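Take a look at this single chain in structure tokens; it is the form predicted on its own.
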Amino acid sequence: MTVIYRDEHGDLNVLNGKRVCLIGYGSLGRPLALNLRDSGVNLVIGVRAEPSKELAQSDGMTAVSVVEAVKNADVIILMLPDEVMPQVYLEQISPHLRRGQTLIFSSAYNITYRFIEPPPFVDVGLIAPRAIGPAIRETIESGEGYCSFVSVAQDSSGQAWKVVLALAKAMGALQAGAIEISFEQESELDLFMQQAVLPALHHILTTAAQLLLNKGYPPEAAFTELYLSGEFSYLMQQVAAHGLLNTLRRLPLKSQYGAISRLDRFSDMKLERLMEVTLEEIHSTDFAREWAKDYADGQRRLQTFYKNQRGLELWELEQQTLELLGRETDEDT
């Protein structure tokens, strides 16, 4: 049975005397960071430039080295990119780990595929936000909370779940409630959900566009009304508030109907077998393979997907849409 956590399963007392590091104070970082200082921990932030050091300053964090944290801490919390983890982790925190200290990660991915194995002598937890950075603050701030995941690879000492609630806790993830998986699962959805969900969605979006727009439908009216009025993204958070279903219940009749009764159409045995080949790249190790070689050799296969997307007359027409809009686009930023 799964089993999900909330916040009276975890303990803040169990940081009492702890010293707590985190590592990486970017859009993640930061947001759990403040969490955890809120929450009355004792916290230090490792971190790798001076731009990170001073935006941490200017929050009232102590901010120090990575080599000069992880001495000095009981728990090393990991919120660094996935694909810079390794090497950081190899030169600037292996080195120093002793015994009784506590890793967390808010990624499984490289414990996962083994791009990082931790000693056998300290412990190794996940906690997993299921939530963009900006909302980890707002939720907390608002009182929703936010979901999240949590779970435990390795209790050398035997303490580790009780570290990794208190933690969550301290960051605010057991507040919506944090169900545990293993770190494999936490990997595999996480890149399914990137890798079969997103795509699909837009390849469905990029069809309609263009059907709509082959049909003579006005490119600001036809992007407007697929995704840019942000009604789409407003049904979205109904979703995650109510279900699916409930959602669709809560729909104008005509809109329900329309909805449910053409369900069918779009039912593909084709569509099903993608996502399974998908998930089996995922769980046999294959993709982290493949971005593994393209990010080593300056990501130039992801580059080129990117300029083939940019050729394309949609894009444009989406562009002018925006700027039409007056929405901010890549080119002002």
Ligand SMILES: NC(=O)c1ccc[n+]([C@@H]2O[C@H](COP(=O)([O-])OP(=O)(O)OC[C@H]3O[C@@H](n4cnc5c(N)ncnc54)[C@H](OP(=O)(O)O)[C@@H]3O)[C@@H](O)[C@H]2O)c1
The other form holds:
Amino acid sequence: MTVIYRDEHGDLNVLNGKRVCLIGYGSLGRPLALNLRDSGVNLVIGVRAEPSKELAQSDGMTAVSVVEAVKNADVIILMLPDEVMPQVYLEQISPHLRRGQTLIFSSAYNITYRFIEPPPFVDVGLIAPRAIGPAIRETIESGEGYCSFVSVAQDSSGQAWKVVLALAKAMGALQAGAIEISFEQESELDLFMQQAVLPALHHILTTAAQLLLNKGYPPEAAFTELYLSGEFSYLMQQVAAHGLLNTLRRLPLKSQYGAISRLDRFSDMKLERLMEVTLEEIHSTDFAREWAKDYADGQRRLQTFYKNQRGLELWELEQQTLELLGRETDEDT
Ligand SMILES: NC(=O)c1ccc[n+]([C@@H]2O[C@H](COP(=O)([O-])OP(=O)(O)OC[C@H]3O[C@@H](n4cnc5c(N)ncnc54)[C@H](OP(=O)(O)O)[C@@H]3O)[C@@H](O)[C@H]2O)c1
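Let's see the other form, the form predicted in complex with the named molecule, since the form predicted on its own is already up.
Once more the chain from above appears, this time first in line as the rest of the complex follows.
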């Protein structure tokens, strides 16, 4: 049966006397560090260079080099980009590991695909927020909290779960409920969302936009109707709060009828098979190897994709609409 941990399952006293270091002060590391500090955790930040160090210090944190942080810590939280983490781990973390330490990841990727293989004498845990960086702080301040996944891959000390749940509580990760899953499941679900659901959604929105433009609708009106008004994201917030079917039921009757009566029309898309193939690539490690190769190759395929998209009229019209609406535009995309 699926286990969901909440605040009452984490005991902050477990962290008494423990020195915690958090390596990397980026979009996820910073808000989690602020939550840990506000919970009274004895925290040091491990950074590589001045800008991050200054930012951490201006937040009132103690910031030292990665090696110094690791040497003096009982718990090491890795908040580095997944692509650089294996090398930093190999050169600056693993040589200094000792029995009794706990490694905490916020993404299971490097453990699942064996880019990092910790020694058997440390504990290995996972606290994976299902929220983007800024929301970590905002939802804690608003009292809503954020959902997360938690796991233990290695329990050398016999205390790993206690430490994971105490840290998760201190990060605010238990407030809205933390679901226990395996490292493999976290990696695969995360990649599946990125590689099956997001591209399908992208395709639906671009197909709709292109069709409306071809039929002569003003681009500003088409993009606004489809997603720039925020109505669509509001609908998704309602889905998060009430579920898919209940959200449908809350729409005006005509909208409900229109959506339900046309639902089957779109069931012929070979979505399920395409999603299955995508999941197989993720599960078989084909994707992880493919991305490692492209990353090592200077991200050639990724950059080619953006180069090909840049010339499309659709994105020019989208940018013009963003400007018209007074939104921030990003020239690089
Ligand atoms: N962002 C999210 O919303 C989110 C959500 C869930 C899980 N995660 C997971 O959280 C982890 C961190 O992701 P992130 O998005 O926070 O990354 P990020 O914003 O790119 O932050 C990276 C941090 O790592 C530091 N860094 C980069 N290369 C380094 C190196 N070679 N040596 C030492 N420090 C280095 C950067 O320091 P500098 O300032 O010096 O560049 C920066 O402080 C990843 O495992 C990711 O999968 C992220």
